[in-house]
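Here you get one chain, nothing else, as structure tokens; it is the form predicted on its own.
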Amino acid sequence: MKRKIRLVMTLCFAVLMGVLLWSPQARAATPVQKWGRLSVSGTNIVNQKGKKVQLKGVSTHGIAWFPQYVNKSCFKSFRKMGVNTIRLALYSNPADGFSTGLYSKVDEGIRYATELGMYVIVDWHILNDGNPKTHQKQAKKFFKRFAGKYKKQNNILYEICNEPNGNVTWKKDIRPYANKIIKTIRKYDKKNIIIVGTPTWSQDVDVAAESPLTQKNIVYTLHFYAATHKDDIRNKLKIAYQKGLPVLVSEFSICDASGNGSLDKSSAKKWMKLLNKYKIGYVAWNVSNKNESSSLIQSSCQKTGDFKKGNLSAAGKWIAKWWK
């Protein structure tokens, strides 16, 4: 009798020991079942546990021009290379491809970064069109219909307004932006982070760190181009990390400013080790195998899927080395 119970007892264990290992979270975490919902707390984005943690992302090109990227595959094949927030690029100005046909894409790629388990950034992405109340109504409709479709998942981060720049303030034109489309926001999503552009094509973060907003869950947009944007540039990123300012840089290339040109690995090399003493998430400019040095992709490359490191441009090899 009692062989027979330990027999027993030992399959039992067995059992249970084989629907352990087999599940989800005995198997590799995705990063959003790691972390959880993020929220700010102080100067940093902070997991479920309120520990610190550093989105390290890429961003699609436009999806008017490079559709064919916003797909499972792709986005897996960078999460296996480290990455765990992809940026969903939706210009805002009618020229630049702005479409309300572009929102199903959009949602596309919601779907495939949810179920790899990734954040996404949902990025209304003014450039051209320089100051957000250009198409603020726009806007107001755009964030309306993603924060009320989407305000339940834990995965979603909203950049409300990519690159002010030309005659804007903050104060005259960004700061009044921010809070109307935060209000919006706010009406169906309560938590999820917002994240909120700065002057100069997101670069005067120290202006912003002079009065910023006081709704809770905000960080501030820094971009750089390592060719272009160095000390005077990581100085405005110190001076507002020391007085308090919660940044995330959601875009990068270690190119001109331009996207394109030489890559400066020496001033990229001191971004990166900035961003990382401040455990600041960085995302990189851009997934599409476009003619130009900002692309993460070959240009002789043909594959939209499925990518493994030698796909990858000499930006994309080198910024790749960051992400584990």
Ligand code: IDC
Given for the second form:
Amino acid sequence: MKRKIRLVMTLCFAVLMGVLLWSPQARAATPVQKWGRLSVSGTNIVNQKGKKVQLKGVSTHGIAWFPQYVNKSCFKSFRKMGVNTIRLALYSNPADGFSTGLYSKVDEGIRYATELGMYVIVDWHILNDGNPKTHQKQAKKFFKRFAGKYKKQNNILYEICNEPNGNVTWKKDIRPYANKIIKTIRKYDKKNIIIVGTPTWSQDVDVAAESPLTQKNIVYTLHFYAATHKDDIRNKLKIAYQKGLPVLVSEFSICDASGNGSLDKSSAKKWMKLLNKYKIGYVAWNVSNKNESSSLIQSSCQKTGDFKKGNLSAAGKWIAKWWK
Ligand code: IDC
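Show the form predicted together with the named molecule, please, the one above being the form predicted on its own.
Every chain and every other molecule in the complex is listed next, the one we just looked at coming first.
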């Protein structure tokens, strides 16, 4: 008899635990479960309820050079530290490793981020190719493939030109390029946010604010490296924001613009305060252990996942304080 009672009680306990563990309240919600599909409202990115939200992300290095960090354990350890967004950087220039063979790596990254309930930025990383028009044909094919494949997901953002630079203007080059690529993406994906680069390595958001695009759910990129980019660029952000331009910092670090050199924490602090004031999201460059100051992982760390705060570089440790 006693044994029967014990058995019944154990069963009841097991059922109760099951119910508790599976109830939505008890399961820790992922970023995407909490916010759902993002959109742009006025100057800000908002969640499915229309509330302003801040993306806090990390960017891979070029996935041609550091593909080993595109893995679930790596992304999960950043999620644990408070990161809600992964940016997958595919350099568009063949000399910087571009190859269509890397599309499956991007697919893999999207899958891991999706399984973890994180947002994922698919970044067409133009840099040494300067003008986004240089590889426009390839860009169109790229976004046709990715928007076609992921149009039903609610956690994708498309970044269509990382950093236009050189003899490139907003009106003659970037704006027309953006209009074409946005059209390509919108044939498939009608809703997810599209991120558009700005002149001078994505610093001139003030120029974009003078003649913004007219489509919905567009944000404009401002990139900064705190030791190089200071009040002059912060002023560009203030001007753009006050004019009503929605901005996302889809790449930054706290060292100089080479991705190396010493950290400028005082400039970095000014940046973070300004971004938090405006509720603008930010994505840190880069997830690798390359021996340069912008790498988020210590160069002595050989792991490719399961990172703890102790594995982060000096820049990583400083930035991680802003994630929680
Ligand atoms: C840098 C990497 C470096 C790599 C170089 C290739 O940190 O390891 O050798 O690219 O050209 C950017 C770019 C980003 C740069 C980074 C630092 O978006 O690709 O990465 N940076 O220079 N804009 C401003 C700085």
